[in-house]
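Only one chain comes next, encoded as structure tokens, the form predicted on its own.
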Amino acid sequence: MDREVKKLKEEIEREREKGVAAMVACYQGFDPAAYLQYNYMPPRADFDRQDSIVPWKLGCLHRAFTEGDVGGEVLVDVGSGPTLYQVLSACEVFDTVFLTDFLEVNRQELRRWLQGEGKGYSSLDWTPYLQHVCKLEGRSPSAWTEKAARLRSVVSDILPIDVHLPRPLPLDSQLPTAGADCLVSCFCLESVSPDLASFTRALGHIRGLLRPGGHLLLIGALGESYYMGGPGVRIPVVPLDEAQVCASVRASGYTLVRLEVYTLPQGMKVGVDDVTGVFFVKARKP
């Protein structure tokens, strides 16, 4: 019977390993500066609608920040991306950041910027953003400049990750050894995983760089099952729905917080994927 066990394992884990290895493939066209027009352009990034959803996560992550119990002195951002939006409001409370992506590709978008000067280095403008943020924070647009400076001072480094390994960085990165005080991870994870089984442990493998206390908030999409990485690069997605997020989220050992639900107007539908809604999650580690 133990031969048996054994040997349905050692297939459990090469299927899942099958399933790790057919989406690193899926990612090899990646396109950061396409992923950003369809993501992060107009309709879906309009600070003038109130139904914007690029809005709405900027406003559940400054009050996340805001609320006085998310603080410390490091945090990792888990599958950055190409993306900063993620850190804006984190930046004014923790003087250390590490910025994280599996694909070079992102990681070299993310160096741009953080190394630019003047315009036409990355393949977005973040200055809406800034503004965006500064706003919720009470300041005038006008220090965005401020924002962008104090962003770029206190990020450290740009790691690879593989949140399907259980030591998800590199042993070498300057990541304290008693872990991070906070983690934030923006469509990373149902966007990386073959499965939700897949999700919940890669949800576990990240919680061991967070220290005890720590908090982690994770937006994710909901209902999804593709987007669209660059024309023609269709990857798919881990369809999740609120009581699966949550279970897993539990699973994985952290004490839930908070959940937050954000529905899919129709003008958000852009033809890029088939979401349906992003959820926010704040969490803690016990």
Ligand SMILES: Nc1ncnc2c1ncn2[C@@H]1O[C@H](CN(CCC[C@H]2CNCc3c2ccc(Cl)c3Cl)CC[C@H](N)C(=O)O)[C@@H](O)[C@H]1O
Given for the second form:
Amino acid sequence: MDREVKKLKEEIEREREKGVAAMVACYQGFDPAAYLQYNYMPPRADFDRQDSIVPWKLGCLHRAFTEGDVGGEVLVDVGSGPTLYQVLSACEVFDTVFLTDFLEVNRQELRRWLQGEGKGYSSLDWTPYLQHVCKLEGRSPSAWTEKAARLRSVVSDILPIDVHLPRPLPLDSQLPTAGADCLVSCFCLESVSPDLASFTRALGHIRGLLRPGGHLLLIGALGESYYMGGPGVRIPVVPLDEAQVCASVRASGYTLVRLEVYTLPQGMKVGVDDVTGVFFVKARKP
Ligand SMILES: Nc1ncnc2c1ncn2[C@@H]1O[C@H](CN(CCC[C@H]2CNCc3c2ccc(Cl)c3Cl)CC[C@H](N)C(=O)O)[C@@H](O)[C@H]1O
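Mind giving me the form predicted together with the named molecule, seeing as the form predicted on its own was just shown?
Expanding to the full complex; the earlier chain stays at the top.
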């Protein structure tokens, strides 16, 4: 490789590292409680509205975990944040679930819910979510207490993660050497990547956490350029369209099984971001 090309590649790498470092700085102000209010209360989490975002997400995940081809022992949720909705269907299928996030404040929020009983132990009341997923499963909503107990029993650890690292999890994270049987990741990769190349690279990094034949269930934002991670905390997002998502999934070594897209109605645009749509991808590592 001649000197010029080598210099150019080093320059590109330095720019990328600057972009990732700037993203880390943005996340220092992330406020879990505010974030939960912005995205996980009505109207975005309104279980009586057909067009609300959260019921759509929960429906995609319920279908993916009950159509018979997704299974195994170990599931990793990549970039959990302070939320649990993304594993409410998964916890019935997998006996070992790892939650992960980059920020200690989010890992702390998850720990408080998982260790808490009774009221006041977490910033958001997840009961309506548990009841909704019980209904999707044909159970009585009152079975939510059993689902909560099941979730608490299968979460094995809450781990730090950085999807920009070739090995996103700590070395001692008790993941099976062959990899997890399933990965879930919701609104993480595009919200932490400065550009499309970085998004695609992160997809490749997490692929290393998955065993051959394992599934990736990926939910993310379309057409989004920023979101508020707290009062005055504006976090840049790489705007994606469906074609870019499908191309990145394939380019990073997965087989694309299914793509579903939700377009935000006006009522869901509440000023906390400029997202225009949400994608759901079911993919498989060959
Ligand atoms: N290097 C890093 N490596 C790994 N993880 C990192 C890194 N850096 C930061 N993180 C962590 O990623 C997490 C991203 N997080 C917020 C973005 C979602 C938000 C914005 N976009 C539109 C939208 C949103 C939410 C709901 C709806 Cl409906 C919409 Cl439309 C997802 C949390 C959870 N999964 C959720 O679904 O709410 C956060 O917890 C960081 O701590």
